[in-house]
Amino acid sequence: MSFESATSPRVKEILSWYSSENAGVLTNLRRLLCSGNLAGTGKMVILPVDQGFEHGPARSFAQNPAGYDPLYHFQLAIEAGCNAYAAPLGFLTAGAAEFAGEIPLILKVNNSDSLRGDPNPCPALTSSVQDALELGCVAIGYTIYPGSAQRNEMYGILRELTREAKDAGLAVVVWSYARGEELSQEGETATDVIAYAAHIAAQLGAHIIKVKPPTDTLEVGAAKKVYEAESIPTATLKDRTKHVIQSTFNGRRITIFSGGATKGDAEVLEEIRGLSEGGSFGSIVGRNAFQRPKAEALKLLADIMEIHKSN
């Protein structure tokens, strides 16, 4: 599908929600929405490969050794018809010239490693808006950890980067993952926490928000009282997803959900169905794609795209 023909009424509607942005930002959002097999649907599937930095190379790529090669991920994302490929500086630098213009790129500008456990993490700034421009990216990606004792530092850095990115015409994608010593492990994906994390990202100026699928639990006592008093439904993934989408300016911000830890095809697709039925704008699927043999990854990504297209 051509760039022009993919600009459907749905894409125009979504872009209207960002009418205060400059032409460069709107152009790059349009490129994301009008690329790949989901072009024009208002949905997107993105391949993110920052796990090597975050978890280590063996944990990330030993299951499918082709993944040690950064060019493999460009090829996988392009062949699958993804809307975009997101990665840290090193992986993008290795292939951006060879695959220039073949797929929209998102530079993940902050990252952290897992060699030291930290109950209140704060990722390091590992690249810049200028790097993203030189690589031909359409957007930068940045992780915040609502709930961390260092969250205010992350919010401040994000606001500065967002201003710089928007001035340069780049879109901003925010990974909003609640973590911190005040949260239980189960609470990191509680419905109230995921909705709150998504809302924070929207308030900080994110164009696209990435969160984890919400689980059927509530973490914060004060919030739980409201959920119960107002009878906010959380029993099904569809219900929980609808609430998260509602929390991002009543659905006026593109919100996509992560694929999470590696699991079987049936489990992945069941989760995608619930998210899609709840109004998810798409998926950002990493390990569940690149840790599979290529043929299996392409089949799974095609099935995920078909689910989103049907909703």
Ligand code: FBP
Given for the second form:
Amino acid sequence: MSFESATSPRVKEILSWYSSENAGVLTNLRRLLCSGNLAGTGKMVILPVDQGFEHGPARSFAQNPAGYDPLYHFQLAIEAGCNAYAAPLGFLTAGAAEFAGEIPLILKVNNSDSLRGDPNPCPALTSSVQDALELGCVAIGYTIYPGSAQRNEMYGILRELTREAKDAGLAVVVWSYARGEELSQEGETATDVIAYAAHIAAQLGAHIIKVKPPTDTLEVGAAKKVYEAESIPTATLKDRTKHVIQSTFNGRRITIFSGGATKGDAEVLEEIRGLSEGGSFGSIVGRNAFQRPKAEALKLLADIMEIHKSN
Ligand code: FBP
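With the form predicted on its own done, generate the form predicted in complex with the ligand in the same format.
Let's see the whole complex now, leading with the same chain.
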């Protein structure tokens, strides 16, 4: 793994936004920012592989059967020069010893399956801070669904887990996906909703926030009035991303965007360009990486990293 031993001025600046955290948390944030091909740039590309749990094995891995093997994802993330690899307990446990220390790991400590359609989802706690420590992880990852009738329970659990993770010197990554019976499907990625979901994650103490790319629509009536009155631009992905970044403490929290369902290279890269020009700190790309044959995935991830590096 490439790892920077000197801290670049940009990484120092980013870490200064977290200066009230303890040395353990800062060290682990630094590890994330100083590993892989983007080390030192202040940008990150993370490989997340929790889709087997979230969507099921065939939907996740049949397209590229190498992905049924947990070791494949460690190799892919390491060879691609990702900043980190994130997965639930089972996948991490299967390879954490073999690849010990080769790439920063993030343990996804809650998960939902999709066998029961739930309009107001609440993921199960599937592992712990202690598991993360034993696996040598730099961070825990936790999903919240703002908009779900069960959101307050998720926020309460995250509050306790965040306290525990920080006490252990681990960073906290929050997947913030608005979802619930009062939100339209289109509204889950509306610009006002994504900005709101990202802000909630920041207020809950997340060090790194992960949201979906915002689309050119507004969902909540009261917010829509303000966007219109204040002429907040939402026409381009660059504009929308800028607004999401502004909503996460005026850019003082690392906010990254997910890749979504598998699509063509050109479409992926065009989206990454818009996100990157809008100030995204990077990407967390799962299906668009592990559902491609390895050589194609490595090429696409390298192109994604180049775009982030150039902005
Ligand atoms: P992808 O790049 O495959 O979209 O991965 C990002 C991610 O957050 C995964 O961690 C997660 O499994 C998935 O998206 C969830 O997507 P959704 O909830 O929309 O099905």
